[in-house]
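Quick heads-up: it's one chain on its own, the form predicted alone, in structure tokens.
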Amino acid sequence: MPRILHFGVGNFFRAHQAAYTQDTPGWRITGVSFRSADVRDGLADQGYDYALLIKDAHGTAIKRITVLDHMLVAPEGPQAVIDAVADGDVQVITLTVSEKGYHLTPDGRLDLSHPAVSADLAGGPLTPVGALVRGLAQRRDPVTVLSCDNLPENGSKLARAVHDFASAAGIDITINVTFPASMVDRITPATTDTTRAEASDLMAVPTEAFSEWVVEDHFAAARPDWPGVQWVDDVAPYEMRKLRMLNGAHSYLAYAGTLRGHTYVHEAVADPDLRATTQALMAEAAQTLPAEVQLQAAQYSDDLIARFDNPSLHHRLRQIAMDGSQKLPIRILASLAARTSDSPALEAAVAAWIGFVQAEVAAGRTLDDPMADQIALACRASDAKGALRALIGAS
């Protein structure tokens, strides 16, 4: 039986690409943990089934989840995730492992001055792109590596990563293997004790009814028949159209909204103030758009609106704003570096994100984001604002 094997068993995952899996006959997949094992010890109790919990307006419809059948924790067995890139049986390797672990440059390269890289290179623990690099070297077929993340470009900038790493390693990779972009889309909350009352099941996840998933065809070894996927031959204006708009409008209401103190996305949205602001973000993001997607943009964002209004999810906004010197770069200085009129509404994202982490920096609370130390020293600079504006690229 054909196999997926994935990096990264996080509630996304689990809500989406599991999901997709769920539906298509005669695929199994492998899950692989780089950080803890609670989730694996977790899932394992229980058989690797779960419950995902399905929300609308209307109330909550639950799906089980049966098509992981096995986890590998790095830490505990590096070999084994390097034996199972290799295995022949696994079709298909997908990844969501955020926009940090990619360990990337500002250019979109490798980082190999980064600690976790350079102790891997020495011999340490395996990140994901090191995971790939030894595998793939020891693989005898072809095989496709899909990245799943909101990154632009993601699989050509996966592609480079593996290609770099495996260079500074002295590895050579022979096999055929493709890295064909994706763009994916569900609202995954996290999951609460609320939620595993709900479903009597400690490892539910909770999600919207909506569900994208936009692949590029370009596949090296068997293809999965996923229902409902979009095949085309460029992702780059769907990815644009999700990052620029949604991503960049949940950045904003995680942290404006977080400043006027709500908790939820539902909460925020509903200010009429906040409100007012992300319809114009969305609507100065929409014109940077490339025209075949630009044509959607004003349905796109109204059925935005539609799903932040969710009142059954309950996504927290702090889930959002973490790691918010990684994803605004991508969400929403490249919406302002491709405009050339005042772009009001985007830059009060960026204010307002600089409003939140001089707030939680001054309230002594850490930051969770892999650059909280350099944040907090830019909070204490004299220009603390353009100090943390340079910290992320924003002119």
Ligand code: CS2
The other form holds:
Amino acid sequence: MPRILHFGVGNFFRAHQAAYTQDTPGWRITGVSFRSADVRDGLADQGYDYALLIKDAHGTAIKRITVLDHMLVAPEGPQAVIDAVADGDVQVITLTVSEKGYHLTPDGRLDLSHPAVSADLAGGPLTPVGALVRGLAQRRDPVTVLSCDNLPENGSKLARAVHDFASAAGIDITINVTFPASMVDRITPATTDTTRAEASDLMAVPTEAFSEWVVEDHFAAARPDWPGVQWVDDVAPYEMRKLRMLNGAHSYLAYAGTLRGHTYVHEAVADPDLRATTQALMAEAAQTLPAEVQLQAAQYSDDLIARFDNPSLHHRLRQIAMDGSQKLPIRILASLAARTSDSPALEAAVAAWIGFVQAEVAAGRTLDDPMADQIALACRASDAKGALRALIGAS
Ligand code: CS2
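Give me the form predicted in complex with D-mannonic acid (CS2) now, not the form predicted alone.
Every component of the complex follows; first up is the chain already shown.
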């Protein structure tokens, strides 16, 4: 039976790609964790099945996900992960390893000086990119590698990172492998005790009813017939719209909302000042989008506000606030760079991030961000705002 190998078995994958595959007869999934064994242990205890709690303003529907049937943990057995990449039954390798999981430089190359990358090159713990390179080098059959992370041009970025790692390691990849781009969307909070109790399932995942997946139709091997996927030649317009409008607004709400004492997205977006700035931010971002999606941007913005208003999701602002140094350049600075007129709402998002990190550092809390140390240092500079802006590449 054809198989998908998935890197990064977090809640987003379990609410999105796993749910689509659940509705696609004939496919099974092997998951890979690059960090702890916790998710594998929790899922293995219940035969890898779990409940997806689909929440809208009217209530909760439960969908059982039974399509995942095996999981590997890279730190426990790196060779098993490499062998899985090389396995001929695997037709598609999907990834949700988050922005920082690719270890890219700001100009989109593999950061060879990153400690995790140099350790992997020296035979230490596997990174997702290193696992791909080592496994692809052993493969005999074509395969598709599909990034499902919130990065612009995620397919070509991953292809370049794989190429950079392979050249640095002196490894040849000779099989046909494609790296289509994709835009993924489904708001998926973290699991809490309330979620677990609601579903009587320790591994339950909460999510919203809305779901979208736009995929570049460039597959080297069998392509799952995922129902509802939009197959396109060019993902870029959809991806820009989603990153700049949804994710940009999310990050603004996360920082500005936390600063105003809110806990959840639905609370922050109900705050009249924040709601107005969120709408203005989406309008500013929309003006930077390609013509084909600009026309529907006003409707898209209204639909996003309705999704953020969802009172049942309980999506914590602090979950979105993490990794700001990785997210802001993509979600906010890209729009700012493309704009030719004043952008008060986008600037308010940069200011909200600065205010948030300064407040966290002043309170003695360690930031959940790969650049936490540099951010803390910049907060102590005499021109802290300038230093923080420079750190994320804001002019
Ligand atoms: C959020 C995203 O945590 C975050 O950074 O903005 O996870 C967002 O919920 C998803 O991209 C929605 O598809």
